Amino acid sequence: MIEVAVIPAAGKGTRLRPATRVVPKALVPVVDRPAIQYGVEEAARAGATEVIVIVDPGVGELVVRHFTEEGPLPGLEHVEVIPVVQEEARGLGDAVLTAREAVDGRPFLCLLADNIPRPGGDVLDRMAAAFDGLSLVCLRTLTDEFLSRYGVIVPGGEPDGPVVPVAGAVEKPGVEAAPSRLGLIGRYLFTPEVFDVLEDLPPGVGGEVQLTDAIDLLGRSGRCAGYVADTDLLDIGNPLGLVEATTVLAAADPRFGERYRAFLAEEWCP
């Protein structure tokens, strides 16, 4: 079992401007709850108990606060909630780099804040039971609008069910130079070497240190694998995406989905 995750939740928020001017983007609620809140209950029912989370200056006392001000959230009793502060933010792979202390030599699972699996769709726990010794990247099949917004893997052989060899990695390469239609998803599982990699990485596109570089090299000495997902997630850094990811969310929800869909119906699907 992976006891161990990191979420990196730093950076401004900028795509959700004006809420972000004054609500950290790790805690912008979606539904009920705060963003990270969704990351951290993925990570527990992957297996975690302790879960790293990378934040800007000033933001982790908010989310200690928030998961255990009145006492554990439902669900979270056995977790343990560590927030890491990232002092610059000078990109995805620095922010990794920056759990390597408390992370303390262990493979982790590692997901992205932006991303919420839809309900029944979680990967990191298959992921965790597929891990065998190797970095394991989520892929997922794009279309061409994407190819040119996330990192795409160059495959290194022929799929064993689900899993994939990668053999390199490209960060946000277009149509024309993508190696291939399968991308980074925002969820990983890394065996503790790729602190050492990310350690010696310059800057990449953007001037910033790219994760996706990272699983290049990675990649480029037989260290890492694919995991197909079979479903997307939802992509709450956008105000479109934010919305989606709320009436999904809100519609599959025991408690009130059903009251929620009729509403849906009567308003806007006549």
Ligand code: UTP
Given for the second form:
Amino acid sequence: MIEVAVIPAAGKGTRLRPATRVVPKALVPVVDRPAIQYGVEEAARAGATEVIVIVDPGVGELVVRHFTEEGPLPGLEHVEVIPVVQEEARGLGDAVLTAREAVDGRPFLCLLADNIPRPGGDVLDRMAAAFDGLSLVCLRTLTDEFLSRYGVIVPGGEPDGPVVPVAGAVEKPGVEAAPSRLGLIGRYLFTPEVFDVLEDLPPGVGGEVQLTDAIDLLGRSGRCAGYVADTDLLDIGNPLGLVEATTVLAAADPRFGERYRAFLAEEWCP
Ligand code: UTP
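Would you mind giving the form predicted in complex with the named molecule, to go alongside the form predicted on its own above?
Time for the whole complex; same chain goes first.
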């Protein structure tokens, strides 16, 4: 069982301006809860009891208050939420590295809370179950458009069920340079080896310390495998994605999904 999860949530959230001028992206509501709560709930479903949230200075306390203020949230009674501050947004790789001390030498789940699974579409729990000592990164077959927006792996051999060997990775390669169509979609299970790799990494694409570059080095030394997901994640990091995610989650909500679907049908598909 992997007991600890890391959720990097210290990015600038510029694509969600003006919503994120003051409110951090982690606290932007989706249906009836802030985005970060979906991440903590997903980590808990995968077995985590300690969730380290990487926040920018000034926000950590607010995030923790959300999880504690009126007592524990239903279903999260056994989960401790721990904020760790990333002083400056130097990139996702740097954000993960700030969790090193709190992770304390254990393997850990890592998830980006601006990507929310569809209802019933968890993959992190399956990755935790498949863990055999190698870092494991979640992959999805990408269409052309996404090859310039995501990290893409170099496959290192034939798949064994959902698991493929990873021989390397390239951040945002674009169609021409892409070594495959298998993209990194924001769910990972790392061994503490990743910290040694991140520590020595120079900034990469966009001047940021890229998690993809660490995955590249792990892959090159035969220390990483991929887990191909059979469903995509909802991306709340941009306005249209936020609305789409809200619609999918609201339409599936047992409390009012039926009424919401009727509303959508009446309003737009008469
Ligand atoms: P993104 O690049 O998608 O997020 O980073 P962003 O920077 O918040 O968004 P935009 O592009 O400005 O709109 C992916 C994830 O990595 C985290 C973000 O919070 C997000 O969950 N991140 C990124 C950090 O925690 N620290 C960083 O320095 C960069």
